[in-house]
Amino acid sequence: MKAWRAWVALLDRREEGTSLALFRVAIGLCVLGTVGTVVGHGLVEVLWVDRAHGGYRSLGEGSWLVALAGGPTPAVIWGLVAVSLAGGALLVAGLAARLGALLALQGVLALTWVNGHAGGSYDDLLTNALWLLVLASSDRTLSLSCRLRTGRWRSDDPVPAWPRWLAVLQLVLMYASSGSQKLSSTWVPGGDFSALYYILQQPTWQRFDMRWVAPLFPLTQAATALTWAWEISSPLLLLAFWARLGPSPATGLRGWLRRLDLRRPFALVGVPMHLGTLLVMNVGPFSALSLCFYLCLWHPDEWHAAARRLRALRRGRPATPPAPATASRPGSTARPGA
């Protein structure tokens, strides 16, 4: 019973909703970008409509939702496109965000399952994020819902913290599983660390000619080794969150981990890596989606502190320290960074 009570107390922790709101907006933009890109390039019927109706290959009945609606016909597919875009727009606006996430989730799932040749693992990452937003209270602040409810765009209403933690867990699982599958001699210690160099030479992924990278081969070797080590060690990031769940000020191992703050070196590697990938490689929405999850690494108090520092820099004066956080309802937590 003691363990059960501790588990219930953990899941009852609450925090102000800024981190989840930023995640909601970013994922909504990714939905609009992912589906809207297909629309903009005129590829909706080519990729997702059956050959009998003008597509490039036979798709059968499609996913369960497509089959239930009548198969991958133009009317069904365009209806799902409209549902997906409407869901993404609701997420960005923060209006009925859970409904928007559910609409986008079912629309994107149906579209990406209808043709397995026209997608990638980033589709799973997007739909996992949407499912988290179905479960989360992500429109309590920075949303049209908040504006209609309170007359302001921001609210300090506490929301459950566990959806943000699950987003971080998703990020860790993605990197850890990716690193554990990089077992060729081009990736692991003992090999030649040539993986990234050869990846950059793949014409199907290049945004432009990358032959100029050849003289920089030693740098690509170092980047390969760093990427592999970073992905394999990503579960250590969870220790940063464990350290913030305890009492404050922390002592011993918790205190040392709080001072070390593994989130910073993790982001210092991950953010430039994804931005670089986005710049030189065409891997779909993977990099943008991955960066969305980074928004959940920081507690809302830390986002507010960063905003205050930016405002102070613009005004040319030091930022005032943040006021101590206080619990606003039973089950809330006042520990920054938790």
The other form holds:
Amino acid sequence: MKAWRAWVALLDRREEGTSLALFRVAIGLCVLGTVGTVVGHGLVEVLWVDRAHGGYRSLGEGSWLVALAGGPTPAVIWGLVAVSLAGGALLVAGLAARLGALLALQGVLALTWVNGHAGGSYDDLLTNALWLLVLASSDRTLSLSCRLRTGRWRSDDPVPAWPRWLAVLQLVLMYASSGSQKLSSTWVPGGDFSALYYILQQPTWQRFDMRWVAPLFPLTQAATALTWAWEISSPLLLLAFWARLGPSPATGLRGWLRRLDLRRPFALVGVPMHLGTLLVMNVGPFSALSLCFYLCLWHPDEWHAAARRLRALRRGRPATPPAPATASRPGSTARPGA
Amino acid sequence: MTHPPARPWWPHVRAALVAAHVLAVGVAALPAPEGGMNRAAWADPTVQAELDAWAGRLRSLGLPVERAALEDHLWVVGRTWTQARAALLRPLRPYYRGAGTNQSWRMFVAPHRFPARLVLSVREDGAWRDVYVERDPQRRWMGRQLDHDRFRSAIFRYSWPGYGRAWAELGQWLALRAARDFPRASHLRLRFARQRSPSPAEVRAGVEPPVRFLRAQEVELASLREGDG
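Starting from the form predicted on its own above, please write out the structure of the form predicted in complex with its partner chain.
Full assembly next; the chain just shown is listed first.
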């Protein structure tokens, strides 16, 4: 019962909505980009419409929503494209964000299931993000809805913190699951760590010819070892959150973990890895989507502090310390970084 | 003075639902060779090279492993685990499908050492001419569409066994466009050029591994033009 009460209390914690709002805007842009590029490349009726209506392959009835609407015909598919784009736009604007997320989620699910050959893990990553945005209160700040409600673009209204934690958990699950399945002798210790070199040679995902990396083979070996170790050890990131959720000031292991702040080394590897992938490989929106989840690694107070530092840097003055605004809010956590 | 919450049961229901979500996504993320359990695909040289490497490594550790027995054993273990995992996930499927919470993270589990490149050619005046070669900036007919990441994903699949129908349909679809874009062409040919990725030493020495073509299909274009009619 004690563990259950602690779990219930944990999920009752609230914080400002900045991190979730940034996540919402970024995911909304990804929805627009993911569906928009299919429109832009003239592929909507090629990939997602049945062969009988001009598509390149027989698709059957498609997902339950497509089947319910009458099958993968141009009218149904364009309708779903419009619904997805409208959902993405609502998310970016922050207007009826839960409804926007639900529309985008069901639209993207229906479209991507209709032709399972033409997609990848990035579709799962996107729909997982959208489901979290259905559950989250993500438009309390940095949104049109906030502007209409308060007359300002920003608000410090508290929102439940657990959707942000679930986003972090999702990121960890993805890396840990991916890392634990990298069983090739070219990935694991004891092998030659040639995985990244050979992956870069696969024409399917290349942006351009990658034979120029051959003289840099030792660097690709180091990157292979680092990627594998980093993915496998990604669950350690949860310790950073465990440390921050405890009482302040923290002592012992919690205190040490807080000072260590595993989020920094995690992001120091992850962000360049995704940016590098984006630069040399075409794996769809995967890198951009992954980086969206990184926005949830930081507590809203930390985003505000970073924004203050940036503003001060621009003005050439030291940053002003934050006002203790969150401490008195009912149900809020005054501890930054949790 | 603090007021009691309006719905005292809600925090408990929410906690149960979040716990269920965590459990569902955690179980779904358990590693599994789903999608890789196709014995014909195991005959691919990339998979065979991987099995060779593991058999060699286990033998170097002093384990008496026979290459063929290792493959059979892995097949049985993989199939058993895939079936067990599928049974575990079955009651949760509606949640994965309805909420989009599927966890499929089998990304670059092993590099494809013998990758295949799509090559499209048209036959004009009796001679074949390549009009699209994957990642070749000079031969890009239909490249705007075929180079999109979603088409890349589909084309990658069609170089593996088990996609015969979709591969043939892609041929028909491309042939309709070839009949329009190449009025002098009599045929369109689709095939994959498979080439072992050169090692760093081979790249430095300028060694080009041999190319082997597979899954070739030819589509006659004249009848398609008549259909346009």
